[in-house]
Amino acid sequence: MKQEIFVLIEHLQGRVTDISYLMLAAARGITEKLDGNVVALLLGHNQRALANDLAADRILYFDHPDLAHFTPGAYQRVIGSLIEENKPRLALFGDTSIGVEVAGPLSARLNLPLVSYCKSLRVENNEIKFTSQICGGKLMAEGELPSPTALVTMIPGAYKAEQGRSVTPGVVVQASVPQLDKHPVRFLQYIEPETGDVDITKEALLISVGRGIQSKDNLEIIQELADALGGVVCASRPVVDQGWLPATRLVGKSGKRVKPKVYLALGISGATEHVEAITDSEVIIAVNTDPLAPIFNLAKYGATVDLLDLVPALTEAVKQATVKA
């Protein structure tokens, strides 16, 4: 009998989120080596079209007005019943506000093991092994997924969204929706934050600063570099929390997900909440004095130097190169 891997498809405002495609890619990597099927779980209302590019063997579509927007209780009811009835080998959820709200309670209710912050999955000796990023990304934990059924919340970093897309998606099956009781948490409205002075999600070159900037006064040299390169300054949470830059410049799970051609990370350690928002960048360059900083796991180029020494010299070099050009 083929083992099934369930993947919860997250969507927002009519679009499938990238984490869903990353999880499909991870699931496909397993089923290519083991005898199994990838089953996408799509919950919504009049949103069947979202299944059109999902790289799954089968898509179970649950259509109900109460599923038009994410509500924890409704999702837990639908997916919990499905797991109890089918007992898949593995159920994948994004390590997001949606995935955590579903996977955590289901783990407790169904008494199933839960692996969090999972970065990648692989098959060794016909067993599924996981690698999780813990302690803010400073440690990597590896192990074998418990059987017969395990729940996993995944973070970006090891897969690309295009690996989870397909021009020939699997068959879509209209699944029956269990009785959905009234839940204390319900969706009211989606509020889009104001873009502010610049929309960092549309910029091709971002110079991002983190805790390593040390003080607000040092932002001046960062801005000089940005001006020389023709880029825009943004930041990780510690800088925004200090009030040194507005929330519109925040890159991370609670800020903006960006996809520039070049992302220059200055003094950023690379916590999971930040890393998952920059995985679509074409080139990531990291500067951090800590050679073990998690950001180097994602960066194509890196330097373990003090950014306060590097940035002025880099700015001057860029200016000189511009004049010569």
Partner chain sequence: MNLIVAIKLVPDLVEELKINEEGNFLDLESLRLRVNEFDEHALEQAILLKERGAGRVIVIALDGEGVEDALFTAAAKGADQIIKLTGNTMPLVSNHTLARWLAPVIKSLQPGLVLTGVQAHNDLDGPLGPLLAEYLNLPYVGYVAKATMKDGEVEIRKEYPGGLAAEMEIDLPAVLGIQAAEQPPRYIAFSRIRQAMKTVQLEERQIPDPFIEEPIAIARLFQPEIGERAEIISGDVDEIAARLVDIFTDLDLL
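Residue numbers count along the first chain shown, from 1. What we label the rigid core is the largest C-alpha set whose atoms superpose within 1.5 Å from one form to the other. Being a predicted model, the structure only gives us computed values, none of them experimental. First, how it differs from the form predicted together with its partner chain.
Core-aligned CA deviation for A204 between the two forms: 2 Å or greater.
With a cut-off of 2 Å and the rigid core superposed, T96 has a Cα displacement that falls short of the cut-off between the two forms. A movement of the C-alpha atom of H69 falling short of 2 angstroms is seen between the two forms when the two forms are aligned on their rigid core.
Any chance you could show the form predicted together with its partner chain after that form predicted on its own?
Chain alone follows, minus partners and molecules.
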């Protein structure tokens, strides 16, 4: 029998999220080498149309009013029984606010191995190998995915969403939803992101600061640099969590995806949750005192000096250059 790879399709407010397409791409990469089928699992209510561009061999669509919004209990129930009955070779989930809450408990409940932070999958000698990115991007861990069934949570970085989209979707099968009991977690409402003074997703030049700026006071010299360059200041999560900059300036997994011409990263280590949102930048320039900081893997240019020394010098040099011009 053909081995199956399950992919949990994540969607929010009527849109399939990018990670779902990346996982379909990863799954297809395996079934091209091993005889197998990619089975997309779509849970929702009146949302069958979301299946239209999923690059899967088969799409199981589960429709129920209690599946209109993600809640962990209902998702665990549907996917748990499906895994138990079908024993797929793999079940892929996003390493996200949705996937982790399904994969983790099911791993414990069904006594199945779970591999997280997985960036890519490949087939070697008929075995499926994983590469996970751990320690904030400083290390990669490789190994074999345990048989017969393994659960995997995936991070972005190795596949493109386009590879998981298809104009000719697979067969959509309306699947029967198991009895959904009353669960202790209830969805109340969405809270929309704040809209702010500037839209960092549209800026050509972003000066982004991380924990390396050390204190709120140091934002002043950053702002001076941004003014001289005609750019906008944004930040990594610790800076926003400290309340030094508003949430509208947050770049990353829980913030905005940006695509500037230049992304100047000052004192940012380059953790997975940050860099996944800056990969569409044309040129990344990183300043970090740690030469092993993962941000340098992505940057085109780098400098390993103290940003607090460099920034005033750079502001001065920019001012000189603009006076001359």
